[in-house]
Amino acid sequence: MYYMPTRLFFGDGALEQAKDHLIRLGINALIVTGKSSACLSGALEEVQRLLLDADIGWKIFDRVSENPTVDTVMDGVTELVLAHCDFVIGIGGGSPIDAAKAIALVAANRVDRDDIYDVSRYTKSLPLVAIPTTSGTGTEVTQYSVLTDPKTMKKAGFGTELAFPRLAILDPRYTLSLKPLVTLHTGVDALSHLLEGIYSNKRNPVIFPLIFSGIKAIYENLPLVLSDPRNLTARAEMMRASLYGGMTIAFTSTTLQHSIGYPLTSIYGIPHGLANGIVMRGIMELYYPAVKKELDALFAALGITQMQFYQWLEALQLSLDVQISEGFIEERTPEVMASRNMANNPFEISEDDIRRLYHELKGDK
């Protein structure tokens, strides 16, 4: 079974195509964004113009930072209630859209801060529109929201079918303003999602065509958008790959590939996509015996060897500029083991496996 209730619009002019559906969602929108991407991309201006023409009010909540916190979500809920908003529009990368998902759920169910991760509390959601301005998370078509709790410094996600956006509007033009480093990190994040669709014990050949096509698109187009950021054709391919990655993990969820990266982000501030990328080879080598047939089929489809894939990955120059401490490894390894993603690994992972991967990042042999 594959389930995705999100109505999807993709391509140049996607917002205009979605207009008739969007304007029926409510009469007053909370627009959730980060500090700048929604403006720089042009998406916010186009959304405001559409709402104005439809006589729909809005309130902008633009305080979402990278790696949104549960406190930011609660602040957004307060803004929504005070402004009498009845639907939510998330514009930006994964952080604003994940925050928008949580705001829509918490507001509809009047959930307290400390219960945000308890999906049993959610029985409904306010209508949600997701408009990505990056090509990475695929969160516009998933049922997951990933948040950080400042009290525990723990980054974790939760999932419920109610978190699926009502509409996903993907226009590659909105990614033309991305900085090269953000393009790189989000592209690697999308690659991670697609690979985890192969690794996950929930993998299914039904979605392999999406996975293989998405990985091929990244393999061919990520270097292009890094060298020529205004290449709209390549940007469209990256956005399609990101979409396929979201559709993949909506079915398979993620694995150790994500779990091991979350503490690197919450403790050291390493961007999420980079955290995935720096362990990508180590994870692939760990998993390879269990998914050899599938990975060999992938490399054959790409027309390369596994070693050539590693060389391509190395050429992206993903680097770690912090020194991981021994204390971090000992403290965070149990946290990784306890994360919900670990249930999806292709075989049982040990604490020693996790320690070894962290030590490899330190340069230890």
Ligand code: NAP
Given for the second form:
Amino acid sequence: MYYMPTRLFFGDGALEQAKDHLIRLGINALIVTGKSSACLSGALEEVQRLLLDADIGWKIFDRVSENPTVDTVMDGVTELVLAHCDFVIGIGGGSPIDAAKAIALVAANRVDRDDIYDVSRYTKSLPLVAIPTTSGTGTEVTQYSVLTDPKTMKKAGFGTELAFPRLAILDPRYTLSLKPLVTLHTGVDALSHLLEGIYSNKRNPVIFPLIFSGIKAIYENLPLVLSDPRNLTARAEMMRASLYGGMTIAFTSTTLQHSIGYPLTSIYGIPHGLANGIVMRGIMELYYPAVKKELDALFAALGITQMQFYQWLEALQLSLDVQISEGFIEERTPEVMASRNMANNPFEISEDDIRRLYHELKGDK
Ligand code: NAP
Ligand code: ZN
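Condition change, the form predicted on its own to the form predicted in complex with this ligand:
The complete assembly is shown below, putting the previous chain first.
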């Protein structure tokens, strides 16, 4: 069943197109963002101008760091309450937008810190606007928020239909300021989401045209935006692919491809997209027998062989620059097994499969 209640605006000037909808959401916005992305992207200035014109107040909460924590969400809720905000605008990559989703939910339902992941507590949300400045997560059109709990060092997502933003405003101009490494890692994250739409046991041919088109866009444009970061046409293609990735996982959820990366991020600080990228070939090889027909159709659509796809992936030069330990593998394998996404694998995955993938990363045969 496909469900996506988010009103979508895409392209140059998307904010202006969304204006009439945005100004009806409330009278005082909490703008949730990171240290610099909202300014560097140019999005914050344009949003402030729009709010000023419409006589809407705002308060900026710019303390969201990468891989947002439940504590940051609670700080954001405090700011929202103190400033009497009645709606939320998330500007940035997946981190600020996921934090904004959780802030809107926690504030509307007065939920305690330790209950943030308990979606049964949520019966409503404050209106939320999502303005991505990366092309990667697709969170602007998903029902998920991914947070880290510093008490357990566990990174995990939760999903509720109430978390879908009311408006998603995607303007590729906001991604022109992305640094090459963030461009690379976020692009690979989008690729993961699209591939997982093929792997997931919730896969459905209804969205295959979307998936294939998104993967083709990344295959052709990721190298281009890396060599020519100001190429707006290529940036727009990457943003379209990221959007399709979000629409895909909103339908199919993610799989082991994502669960195995979460501990790499929470323990070693590996960026989310890179964590997906370094296991991408291993996961594809593991899943291939279960989704051979679908993957072969994908390679045919790209006009390449599976080996050429691996060569393309290799040319991106994604590599792990930390040494992962045996202790990490033993401690985190059960966490991966227990994660929500494991319900969506194309066949049952064992602890040994996970250990093997981690050992491959470690360089062990
Ligand atoms: P991010 O963590 O939001 O941002 C990465 C870095 O890029 C930050 O330093 C950020 O700066 C900077 N940045 C963002 N936009 C920029 C711009 N236009 N110009 C210059 N710098 C910019 O990265 P992300 O990959 O988009 O998000 C990753 C998070 O999303 C992870 O926590 C992941 O688990 C989650 N995720 C969520 C979903 C979902 O459906 N909810 C799906 C996939 C991933 P600032 O510090 O200023 O922000
Ligand atoms: Zn992801």
